[in-house]
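To begin, one chain is listed below as structure tokens, in the form predicted on its own.
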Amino acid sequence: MADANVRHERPLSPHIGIYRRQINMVMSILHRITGAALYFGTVLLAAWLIAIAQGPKAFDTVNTLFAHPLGLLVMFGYTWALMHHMFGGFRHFIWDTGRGFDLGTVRLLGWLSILGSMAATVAIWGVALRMRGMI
């Protein structure tokens, strides 16, 4: 009869602590985080739309909150999350077509996604601040 107390050495499952960070790993994590941030940021967008519907006083109140430096920081982050998630979606769309799976292309798409989201966010905010006469 076999001894029930005998322990066999089993290999450990791979986990994040043993992998070297790669751009595709970081992009996957950021894609999930930005998706969650967009969920909560959309509540702010809904509050702004509701304020429009309630009239000028409510709209001015919400605009004052969003114009505060902390509000601007939150809106900048929301814009970046939206752009990053969009560029990540483009990356996934390319993969859905069956292309871009070689390691070099995976890395390139990851870097293009992060750099593109940053550039798009800065461009959007540059145009918006210029239109408001702030720069």
Contents of the next structure:
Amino acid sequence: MADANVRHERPLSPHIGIYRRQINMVMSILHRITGAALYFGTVLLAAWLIAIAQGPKAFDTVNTLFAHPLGLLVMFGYTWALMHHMFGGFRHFIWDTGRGFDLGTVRLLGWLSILGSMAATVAIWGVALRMRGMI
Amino acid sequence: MSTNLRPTASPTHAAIRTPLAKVRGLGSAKEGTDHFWKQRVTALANVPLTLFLVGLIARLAGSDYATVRATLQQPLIAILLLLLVLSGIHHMRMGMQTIIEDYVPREGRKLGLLMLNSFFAYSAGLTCIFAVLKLAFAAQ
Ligand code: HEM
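Could you present the same protein in the form predicted together with its partner chain, rather than the form predicted on its own shown above?
Following is the full complex, with the preceding chain placed first.
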């Protein structure tokens, strides 16, 4: 009955390496990457808070680091990661109710959260810089 | 039992699966949907709390020490920060647990990383909590 020589005719699950890149897989891994980035980024929050609790000198040191162009870049990236992860979370909330699993909706939500996270990040920095008259 | 709630993997499987186990339905990790549910509850709590943090930092960026300190000493702000840290740390610890369990098949390494995950999460969390409380309870 079973023929050992028909191996090549069995359907194989395509390896991730040969898939055309699609919005849903990018979003999936981005949610994980931003989650991990936020995870390690909590060190920044801890450093900021402990420096304030420590006193003016420590506060100045940490502030200088954050105000450095590299520091600002990291903070900007952190803002985007947070926004993107949050929008990604909203998608999960929708799916958790059993809705939004059809391909069209998945793609739409994916693009919405990419664009939404970028818009939110720019808006946050825009408002923050605006408040101190820097732009 | 005639009330089979879901298809079973094999006849043998059906025979050794007691009704009690079926009712409990807790799966191999014996925690059921606990992890999933807590991940969602903390995720939901994180939304307003992280938005609050973003707003707070956007307001305080560039302020002098006295202003920042006085702001963080306000009870409502301190409490919101503490809630954020509690929810956030719990959420990120469980999230990283999932990531580790997904990618690290070797038992020993996995257990080690899961421990490191807890150490890191609780250290970061406790540092934040200590700092907020120290500020909040300090003389004005
Ligand atoms: C802003 C509000 C947030 C929302 C709505 C949110 C939502 C979620 C959700 C729904 C999941 C589960 C994803 C899944 O089951 O596959 C998740 C995973 C995760 N979250 Fe969040 N989260 C938020 C904030 C944060 C923060 C602040 C951190 C870190 C400090 C964080 C770190 C993580 C990590 C590490 C994971 C695991 C990722 C994975 O398994 O792929 N999240 N988040």
